[in-house]
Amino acid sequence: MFEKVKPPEEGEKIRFEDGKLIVPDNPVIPYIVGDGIGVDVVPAAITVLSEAAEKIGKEIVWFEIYAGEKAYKLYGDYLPEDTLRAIREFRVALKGPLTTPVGGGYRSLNVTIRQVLDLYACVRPVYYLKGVPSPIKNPEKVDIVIFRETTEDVYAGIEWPRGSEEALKLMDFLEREFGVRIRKDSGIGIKPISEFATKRIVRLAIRYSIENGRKSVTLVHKGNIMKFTEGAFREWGYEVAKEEFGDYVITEEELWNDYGGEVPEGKIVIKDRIADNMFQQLLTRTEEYDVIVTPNLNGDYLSDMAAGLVGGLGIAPGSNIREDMGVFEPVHGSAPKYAGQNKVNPTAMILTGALMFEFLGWKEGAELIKKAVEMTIQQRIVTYDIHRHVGGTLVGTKEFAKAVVENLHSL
């Protein structure tokens, strides 16, 4: 099946049938290492993870593939069949960081994957760790869940340079067709956004926040402007809600008319913000917030704002999903000046491996991850980004993970 790895011989696949995964006790699950810091961090996870794994009775089987700088010099290509082959045969995979150059270069690979697989929901959760230092008097009150939609918006790549014959053909067309003049020196971009992109998010946002027992699921949009795209995710997403989840959701009109601002028991609150308030309220009315839905570039910028209000990208988990599969990343990028250095933390990269838990079911292993991580912390047990405001022991990115390793045992 492959060219150029060998899945292992033992561990077995995770399977989906009748809509749920089937998550054996000892599954094979591939691991992208990825650029620049990626050759610190994967490792420090997949210590902390095959620990984890082992303590709730699991074993990890990891199967090493490849995307980047790595899979060019094995492939000659950035992206590989191997690799997408690799994460469809076995359904969830844990990866580093990738570079995406700016302006020119090859296209995002992150972006490509997530296209290519459909994975569709990019799932942040943000929540602070005690210990890291943080911008905000009050960060334990940020718990979310960002869900952005990864398909569509400007991430659908649908663009043409500046004098090409295609952004000058389209220009021609708008103004005959429709009387819409753009200036010729325009570079030219599409945003789709469409009913069916929109109400898969917006319905995978509220089963999460069913069976997770979350209190509102709020949609950002800039639909004050962008009526048809933005505005019609906003109508879209109430209809979702209504239409399939009529006994478990209310309108926050409902809340106040209805029942007086006191949220019913075993319901959840849907509303709606403009994206550019969002920003503001998530300071200055933080607990109001628990699972966000947005279209992709709103959730782009709102999920690392959010990342800074409990200590930055460095401690950020994220992931790419669909129902039945998953590519588990942290925010953070490559900083390749960094790489092989034993410096950075890999705090991210590890809670992002704790997601992972989590989609496979292993919430009892998940959560000894996070209790460890914030163990690790708080007894000052931290690396140069911590260390420089709140001191204790400098340790390197293994070190750090071995510490976690310890604290886990401990529990």
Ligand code: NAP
Contents of the next structure:
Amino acid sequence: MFEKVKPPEEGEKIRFEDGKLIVPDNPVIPYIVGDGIGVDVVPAAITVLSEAAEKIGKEIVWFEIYAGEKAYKLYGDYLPEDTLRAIREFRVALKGPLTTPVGGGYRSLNVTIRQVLDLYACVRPVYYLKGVPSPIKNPEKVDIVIFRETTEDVYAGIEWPRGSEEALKLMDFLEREFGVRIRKDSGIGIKPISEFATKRIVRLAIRYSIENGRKSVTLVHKGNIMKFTEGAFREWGYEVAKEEFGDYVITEEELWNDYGGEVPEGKIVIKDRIADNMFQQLLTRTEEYDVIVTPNLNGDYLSDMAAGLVGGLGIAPGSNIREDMGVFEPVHGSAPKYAGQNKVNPTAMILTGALMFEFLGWKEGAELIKKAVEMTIQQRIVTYDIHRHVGGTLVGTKEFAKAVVENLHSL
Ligand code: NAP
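Can I get the form predicted together with the ligand as well, since the one above is the form predicted on its own?
The next block holds the full complex; its first chain is the one shown before.
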């Protein structure tokens, strides 16, 4: 079945039956070390996750698969079919960062993985861990989950360079058919946003909010300018909320007119904000936001900014999911200048693992991991990124993970 990798003989597959993920106590979980600091953070996270699993009576049977430079050496291909097949087959994978060349070179492997596997939701929780330095006064007020659509928008990869036959042909067509003139020295990109993709991610976000007792879902868009893409995202979002979750959701208008501004028990407020406003709202009225759902580009910017509020990229976990499959990766990239130095913070990668535990239904394990990380930071055992702001005992990636494991044992 696989060309160059061999799945472990022990362990069982995660299955998806009758709309539910069936997770055995000893799942096989493929992992990708990835490029740059992947060699530092992935092994560190695996150590912590294996221990956390054991603590709740489970065993993860790890299975290494390849993407990026390591895959190129082994397969002559940056994203071999073996890797995609393993993720499809085993359903859940842990992934380190992958380098993407800017401008030319190959297309982003991260984007390709999401699109080929139709992992349409990039879900990034952003919450504060006590002891982490933050640029804002009350970082503990940040507790949001961003649902970013990842198959469409200007990231869909429909673009042609300046002067290419395709770009020129398209410009001719637009001018001839619609009288639209574009400067001939333009590169061209296309921004599709569909009803189908919008509704399925808003549906996922609302369902998540109901299951996790969240209070509001905010649609973030730039619909004042891009009316038929971003504006439509907003319209379709409200539509799915009203048509499919009418018993659970109320609009902001109803909140004020009918409920005096207090969200009634068991209800979720659905609201929308224009993206530029949202950036300042998250800073100034942080606690008013809970679950956020947004198209691809807004979501990309917003997630990094939100991560910055609670301590930066070294802390921020992420996932790319659909109902029956998930690839779990930190928000940060491969930070090549620090690769292999046992220096960077593995927290983002470890908390990414906690997110994976939640997806597997191992909530107790996820909580243990979060607590152990928080304890470690509060003991001021920190990597350089935190140390430069608050001091404490400066440790490397491995040593930080070791301290987290020790704290796990004490819980
Ligand atoms: P980056 O790799 O995320 O690094 C940017 C900066 O963030 C680092 O220089 C460092 O800041 C800080 N940082 C990131 N990870 C950290 C960690 N674990 N601990 C402590 N600090 C950390 O972003 P980039 O330099 O823009 O991108 C590098 C490559 O990664 C690019 O090829 C990009 O395309 C790719 N990328 C991949 C993914 C992915 O795989 N999903 C995501 C984003 C980017 P200081 O130097 O200030 O300490």
